[in-house]
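The chain below stands alone and is given in structure tokens; this is the form predicted alone.
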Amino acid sequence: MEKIRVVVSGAYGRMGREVMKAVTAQEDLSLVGAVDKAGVGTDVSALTGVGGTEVVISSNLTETLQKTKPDVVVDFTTPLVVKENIKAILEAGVNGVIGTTGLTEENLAEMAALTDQAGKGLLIAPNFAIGAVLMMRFAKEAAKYLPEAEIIELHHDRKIDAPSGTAMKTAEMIKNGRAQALTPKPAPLEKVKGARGGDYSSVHIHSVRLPGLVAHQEVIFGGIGQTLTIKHDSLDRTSFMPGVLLAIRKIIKMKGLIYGLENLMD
């Protein structure tokens, strides 16, 4: 059996380490490269506690792609570098699985054009936890009947972007699930600026950043005499790995930009 060759970008970070562990444990996948600006020269086996990889972290993504010739790059870096990483991945003729959030709608349109030009598959997913994808699906369904909703998303204090990509994707799905658009309401008197959160697709989003958290989200719907809350908690980063592995295996058979893991689950 020919294994799927994988490079991990953002390898020294917490998500990168989990991805490398997960990839190494699969019989049909092979970790052939690791890239990060931190931890350059670090042996991946020593870093992850998984032996036999013979991979060390390098600093240059383009050079690593040229040397290792992977089938897929998995990117968990930062919003500050992800655009350039995607361009490097596509220019090298490699498929991509992107878990880095912070891309705007304009960025996605640009990446879609580059992906079509490259003739490869590129998945950009705000969240790889299967439960989080189901939460978003359920929220879209609930919005048909309870169109007024707010989102509270909670993440660790080192997360750069706010709101999270998951919250923004959820808001979009709520908007698309509504039977009709909401009538705008007069802005309330905010005694503290930002107390009502940010308004995205007519959904208020509240972002919490605290140490001790991983990734959590509540979607609260309100109706006459009732509320409905849909909640998902990722208590450990291993919760994202089944989705990442699913994406790696499927993206090599696809072309074009795919936004959201749910599109690979149907």
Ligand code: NAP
Second form
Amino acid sequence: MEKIRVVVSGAYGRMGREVMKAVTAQEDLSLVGAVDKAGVGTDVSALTGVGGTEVVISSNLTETLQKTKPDVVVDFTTPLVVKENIKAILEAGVNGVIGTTGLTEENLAEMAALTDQAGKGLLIAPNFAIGAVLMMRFAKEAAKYLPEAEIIELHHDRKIDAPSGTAMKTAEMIKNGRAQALTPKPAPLEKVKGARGGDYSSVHIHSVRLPGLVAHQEVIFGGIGQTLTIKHDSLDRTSFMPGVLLAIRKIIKMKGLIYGLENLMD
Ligand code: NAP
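For comparison with the form predicted alone, produce the structure of the form predicted in complex with the ligand.
Full complex below, order starting with the chain above.
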């Protein structure tokens, strides 16, 4: 059996390390390269504590792709560089699995056009945890009957972007799930700027950043005399790995931009 060749971009980061551990443990996958701005020259086996690979972290994505000829690149870097990384991946004729958040709708349209030109598959998923995907699906369903909702998303204090990609996608799904558009309410008198959160797709989103958290989200729906809360917690970064592995295995057989892990799930 020929193994699927994988390069991890953002390899020295928290998610990158977890992805390398998960990939190394799979019989059908082979970690052939690791790229990061930080930790260049680090031996991946020593970094992850998992043997079975001789990969060392290098600094240049394009050069690594030329040298290792992977089937898929998994990218968990930063919102500041993800667009450039996607371009490099597609220019090299490689499929991509992108977990880095912070891409706007405009960015997604641009990436869709580039993916079509390259004739490759690109999955961009704001959340790889299966439970989070279900939370979003249930939120869309609830919005049909309870259209008024607010989102509280909570993450570790080193997360760069706010609100989270998951919160924005959930808000879009709530908007799409409503039977009709909400009637706008008068602007609140905010005594502290931002107290009502940010309005995206007519859903207020509140972002909490604290040490000790990983990735959590509550979607609260309010109706007459009742509320409904849908809550998901990623307690550990391993929660994202089954979704990442599923995406690696599926994206090599697909073409075009796919946004959201739910589109790869049966
Ligand atoms: P992190 O620990 O800061 O890791 C990001 C790594 O990427 C860092 O080592 C960073 O180096 C490196 N990097 C920066 N520029 C680079 C470049 N040009 N090429 C290669 N590597 C580069 O962050 P994290 O917690 O792993 O999260 C990474 C991203 O994934 C974030 O956008 C986060 O929101 C997202 N995320 C998504 C999911 C999901 O399910 N989709 C789940 C968790 C996290 P420096 O530290 O030197 O900048």
